[in-house]
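Just one chain follows, in the form predicted on its own, and it is written as structure tokens.
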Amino acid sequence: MGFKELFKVDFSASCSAHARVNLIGEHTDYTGGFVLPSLLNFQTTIQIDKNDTKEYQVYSENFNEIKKFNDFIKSKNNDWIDYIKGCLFVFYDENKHIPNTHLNVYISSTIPMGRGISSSSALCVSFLKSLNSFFNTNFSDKHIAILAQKVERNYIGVSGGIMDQMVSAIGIHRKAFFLDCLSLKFELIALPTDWVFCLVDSAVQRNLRESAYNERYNQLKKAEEYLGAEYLGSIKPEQFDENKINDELILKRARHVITENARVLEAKECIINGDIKSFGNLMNESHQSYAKDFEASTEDVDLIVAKSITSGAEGARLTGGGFGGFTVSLIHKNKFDEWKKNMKKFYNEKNIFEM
């Protein structure tokens, strides 16, 4: 069923946004640090047009259901429609001169949900871009990303940074998106053509609201208080005075972020200089830090990472917010067929995705 078949009219605006994989740099975004994501082929597409009813009509292919509403009050059960309501709330708040215009909205997506590759950010970015096009508001892609973050933080209530929204709004395929999350300055860096990044879906479903994501956010803010720093991202490893933190748990969380920031900066230079083997080593160090100091991995995920390396990957790590989702591995093209053959002994081929 398409837009015209469902709503009996053609859509007048449509935009898409892609999922992302974070190559390295976890929980460094909202602590004012650095990240290095890249786009995936998975995408969400939104089609919209106004309607003559007195309510919004939103159809999701994934859920095969239509939702109707005429206010922007968040649901009590964390429904998928909240992301659409949140985008409308933030968009109209930013454009108070635009009258409330009831719309037909059609959502189609190939992005696996709840797997740590930012399906929610792609949904928000694609819908806000569609509204931007429909109402001719001329917002830049960077501003779209800022609005999308407002939706997730202020409306949905997930204490994430701006990495996902920025790369989804601005990123380019086969380029690493290096982002300074404090200044929002970014660089697009070509990825090496003789190496492959490949994802494995752990099939561990996660939900940021139900997971320990917000708990980790609060722990890192506590670490900033201990260290007297506005952002952990401003502290280099050699400046890190562990004696200032008398809580072992908070210390571990801070150590992950401070060392992770240094790894992202080093990883960026590795790509620029073509030192991809060192990049792989940094991915391995990142996973160990994420699993042990940040305690964001699971036994299943750790096993995928270990099997990936023994199967021929140069580096492998959990990617995304943690607590399940995807791993990302770096494999030389000459070793890729053998790596995939080995991994298929343990994991279903449908859970293995080449970037």
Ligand code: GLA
Contents of the next structure:
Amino acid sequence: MGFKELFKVDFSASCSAHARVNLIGEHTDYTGGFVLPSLLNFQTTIQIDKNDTKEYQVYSENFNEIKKFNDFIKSKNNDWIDYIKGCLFVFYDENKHIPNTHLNVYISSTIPMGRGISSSSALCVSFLKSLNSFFNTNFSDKHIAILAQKVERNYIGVSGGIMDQMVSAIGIHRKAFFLDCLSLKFELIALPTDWVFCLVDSAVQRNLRESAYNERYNQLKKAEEYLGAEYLGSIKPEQFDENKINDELILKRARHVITENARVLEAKECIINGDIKSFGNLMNESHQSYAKDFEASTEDVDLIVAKSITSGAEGARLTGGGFGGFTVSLIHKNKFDEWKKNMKKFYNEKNIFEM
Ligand code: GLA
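Moving from the form predicted on its own, what structure would you give for the form predicted together with the ligand?
Okay, now the whole complex, with that chain kicking things off.
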């Protein structure tokens, strides 16, 4: 089915947004640090037009479901429609002169959901971009990213950072998107052509996502209080005075973020200088820190990471918010066939994706 078949008219605005993989820099965005994601081929596309009914009509191809509503009240059971309602709420709030306009909305997406590659940000960014185009509001891509983050934080209620929305709104394929999450200044850096980044889906749905994510967020804010710092991102590893935190758990969480920030800065230099083996080592260190200090990995994920390394990857790590989802591995192109052959012994080919 398509927009025309369903709504019997053509759409008048359409925008897409891509999923992302974070190459390195986990939970460093809302702590005022740095991240290094890149875009994936998976994408969400939204088509819209206004309708003559008294309600919004939103169809999702993936859920094969149409939802109709005329208020922006969030549902009680984490429904996908909340992201659409949240975008409308935030968009109208930002544009008080635009009257409430009932729309037909058609959503199609190739992004696996709940796997840590930012399906929700791509949904919000593509919808907000479509609204921006439909209502001619001329918002910049950065403004769209900020609005999409507001949807997550103020409407959905996840204390997320700005990484996913920024890269989804602004990123370019085959470029790493280095972002300073405080100033929102970014650099696009070409990825090495003789290396492959490959994702393996652990197929673990990130059920704990919202509660565990918010818990980690609060622990890191606690660490900032202990250290008397506005942001952990401003603390270099050599300045980190562990004695100031007399809570073992908070200390571990802070250690992850402070060392991770330093790794992102180093990883950026490695790509620029073509030192890709060192980049791989940093990915491995990042995973250890994410698993041990941040305790955001799972057994299945750790196993994929370990098998990926023994199969020939230079580096491998869990990507995204944590608690399951995708891993990302870095493999030299000459070793790629062998790596994939090995991995296929353990994992279904349909769970392995080349970037
Ligand atoms: C999720 C959030 C991001 C970021 C990552 C962890 O994807 O949306 O803002 O915090 O987790 O790095």
